[in-house]
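Heads up, the chain below is alone and in the form predicted on its own; it's given as structure tokens.
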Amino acid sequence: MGRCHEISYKYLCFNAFLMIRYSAPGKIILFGEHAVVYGEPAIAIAIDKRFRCEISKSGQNRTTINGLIFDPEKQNYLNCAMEKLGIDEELEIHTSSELISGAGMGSSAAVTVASIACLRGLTDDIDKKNIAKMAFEVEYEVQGNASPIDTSTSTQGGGIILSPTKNSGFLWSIKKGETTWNIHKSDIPKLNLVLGNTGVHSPTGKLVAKIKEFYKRSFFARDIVNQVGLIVQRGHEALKNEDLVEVGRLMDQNQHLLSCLGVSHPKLDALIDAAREHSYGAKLSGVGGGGVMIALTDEPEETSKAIEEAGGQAYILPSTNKGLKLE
């Protein structure tokens, strides 16, 4: 089925059920993208936009997805999950998504989390820790480098903080090589967030690899990563204190550092500049290189209008406490 290496996960046989359906939410990173890959903290929140996956045994001698023959190269996250679980049965897979692919909304994580739950045949209790860990392994394998923030947020829902240390709200740890991430639940207050989509597709794997090389050979890049980590800590304190002015100021600082890393884009800059007139602060969210930006605001309609006048597509995004769920 491809190049994904097998690891020891056990799944339930499909004869235990006729069909199973799960959904998982997308996410928005508030602070810390890219730096989190290197062990720095990051904050994300689940959004009320979901990916849905339904899997059953196939009545044909081939695996299909949405009525078409399954292509391992195109469905690489799902294919990698199937290989890790050792699944060689022919399946009928149906998917639908409210998320924008390649736009920093955690679409690949939602795909991976919901698919793994279906593939393992989970019909009652969900072991969120194991789902989140396996989903991270899939993302790491496909992208070549990753952090567990997307998959943990999609699995758990609500606000998630990754930190190099264990603190209040600790959920689980995930380790890769010499890096350990401690995942925590955080009661982040309800925020008015507006997302602006540039319409420019952002290739996650290529950008992650670019920053990885920059980080390895440049003290400047490593210093930026450390500064982003400090901003995340200050941002968490400001969120707990509901100091939105400070949160917005730190978002602007985070954006400046991401630009220095080379992951912004002229269209992102234009949308961010337009949104700031009606916002506390604004920054890219996700991998960058296009994709999306977010703005923290008390004027979501005005912010949306400004983003659209600058050439973007605007979405007012509610957060959600619901993570992975059986449907």
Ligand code: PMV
The other form holds:
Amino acid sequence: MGRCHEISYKYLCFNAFLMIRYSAPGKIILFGEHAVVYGEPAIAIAIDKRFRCEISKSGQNRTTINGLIFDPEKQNYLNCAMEKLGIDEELEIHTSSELISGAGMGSSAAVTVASIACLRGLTDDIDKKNIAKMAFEVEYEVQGNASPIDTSTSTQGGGIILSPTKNSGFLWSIKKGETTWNIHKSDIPKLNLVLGNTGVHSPTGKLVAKIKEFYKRSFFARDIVNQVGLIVQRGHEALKNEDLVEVGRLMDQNQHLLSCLGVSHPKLDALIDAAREHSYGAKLSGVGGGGVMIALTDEPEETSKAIEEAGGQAYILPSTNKGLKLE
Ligand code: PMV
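What I would like now is the form predicted together with this ligand, since the data block earlier showed the form predicted on its own; can you produce it?
What follows is the whole complex; the chain from before opens it.
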């Protein structure tokens, strides 16, 4: 009996006629990146830029991705998802993405979430809680450390807040070692956000590992992480009150703390400074070390222009309530 057979009580076997297609969105983190890895709260919002994945059984005796031979080293998130699900069939995988990878837009989470849904052969009844949990395990394994913020936001869509306690809007909990994250829906008001891409590639795992060492060794780093947690709580209140001036001020403070932690970058600083002239506030979003920044503004056109003049690529960002979706 093949392995696929053994696990078929859980996952459908791919058959030649079954082609499954899912998409999942990227995200931006409004408050709390890095600190959330250590159990502090964080707030993210799904963005209307998606990763799409289509998987069927291969007609050849090898797995291909977009017509090329599947390389487990290059496709490490997909490969880890396949291993975790015990998939040993040859597959034909097609992907397309509107997200920039290695930039802090949650591309790896969207890849992981959409491909797990395809690999599980789900055609109805998406069990978001289990997909979010499994996607987190994949990110954790590939990166060596992670929080569930990206994977839960990509799975659920909309505004998401992670906190150590359970509050209203509770969706599910995810636990790793000593840390429990409670994931909640958060009704974030409509925000005008502009994203600026530095163009500096910054893979998540490397920087998260560096901060892990810093956190272990240094009281200073642990203190910054605690301070970020307090800012997130205040940011959540300000968002609920639709007090954009306060939200912007707290974004600036969050950025200052991220700089102290060593995850900003001269190009990020340049784009953030340029954007602030037309914004309530601005900060890096995601892992930092390059990647992207976001600005909260009433003047998205002017903010975009300032970001472009400072050498970045600017995007006016619509958010989305659509999380993981069968296409
Ligand atoms: O850069 P991204 O989109 O992978 O976001 C990483 C967010 C971190 O807080 C730095 C890591 C995590 O897993 O929470």
